[in-house]
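Just the one chain here, the form predicted on its own, laid out as structure tokens.
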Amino acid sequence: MDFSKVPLQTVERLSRYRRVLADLQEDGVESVFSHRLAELMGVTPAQVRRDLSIFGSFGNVARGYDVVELHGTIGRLLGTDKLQTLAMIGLGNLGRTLLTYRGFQERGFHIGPVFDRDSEKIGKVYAGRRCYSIDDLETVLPDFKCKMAILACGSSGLDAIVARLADLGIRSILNFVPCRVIPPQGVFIENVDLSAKLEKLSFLSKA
């Protein structure tokens, strides 16, 4: 199959459709009907069967979807079935913040190597990881074999450090700093502003 060809769209809500079934799943529950799950998601049965459809035959209707069964499933669409190791440039407030959230790891992501400039942090461990110069990036990050990589850093010369993780096999990449990157070819960049989140709210609050 050429998961190229699966809409974005599809691919968030499989990463939900996983989150509501391990909530099932720590409930005891073993089997759910698709009204069941969609009402959980927030969208219509149709929409349910036809995410799931894309990726062959889940389910019958007598007893729904298999909790454990279609929780492992979608992991393995994801890739999030086995342990990946990320990069991650910056280890200011946010990073160090990233460093501790053990959100990552229980959704098959670790941390593994961290780069930054500022010489008071290179050499020193941080929660369990050691602080690398971003100028020794070509000579560690090989070693780690990631293919994603966070960047929490400076807007400053962000445009250079991207094409150089793509260089080293980086292929996809989440963006917390609030700077628009052009992506070189065969690589996915996912910003999070989060400043432009609460502003959202913000707007809505005042409704």
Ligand SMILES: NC(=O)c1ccc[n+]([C@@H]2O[C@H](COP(=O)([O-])OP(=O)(O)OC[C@H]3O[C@@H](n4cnc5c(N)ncnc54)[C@H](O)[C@@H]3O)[C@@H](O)[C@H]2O)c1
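Please show me the structure of the same protein in the form predicted together with this ligand, now that we have looked at it in the form predicted on its own.
So it's only the chain below, everything else dropped.
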């Protein structure tokens, strides 16, 4: 599997395919044609076939795609067939909300250690997770074997935190802090900027 020639947009659709397939599986549907899958996804059938064919030939002319099999295959591709433990930095309003969100668990993610710099929070347990001092990152994090992290902290000194996470083996980061963070070599950062989304909507709705 040559990752470099998978279109980024296709990657973003993969998780949606999986979600749609999970629903079909729940409904007892055994197999599905690109046509129907496209309809459920809101894309063209050609797009579906193209997306899937990048990873192999899973379809069958007579029956289409096997729902259970394809669901499993996409899960393995995404790496979400096994539970992954994430680290989180910042246990403020957002951090606490994310901690109690069940949607992550359902899709193979689990927030493990949480780090903050506020002494009020350090040592306490929230939603079953212990809050550690950000100063203890190097001693605590390795025990959890995390490959991914969530940033839900303040913006000051963010680059330093990212560098430390990278040194500790974190390969990818979901960042809620609305400021530019330059990814260290080999680290992927996905930014979630809600205000930017609202601004985009504001622009579009003027059209």
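Residue numbers count along the first chain shown, from 1. For clarity, a rigid core is taken as the largest C-alpha set superposing within 1.5 Å between two forms. From a predicted model like this one, the values you see are computed outputs, not experimental measurements.
- After superposing the rigid core, the C-alpha of Leu198 moves by 2 Å or more between the two forms.
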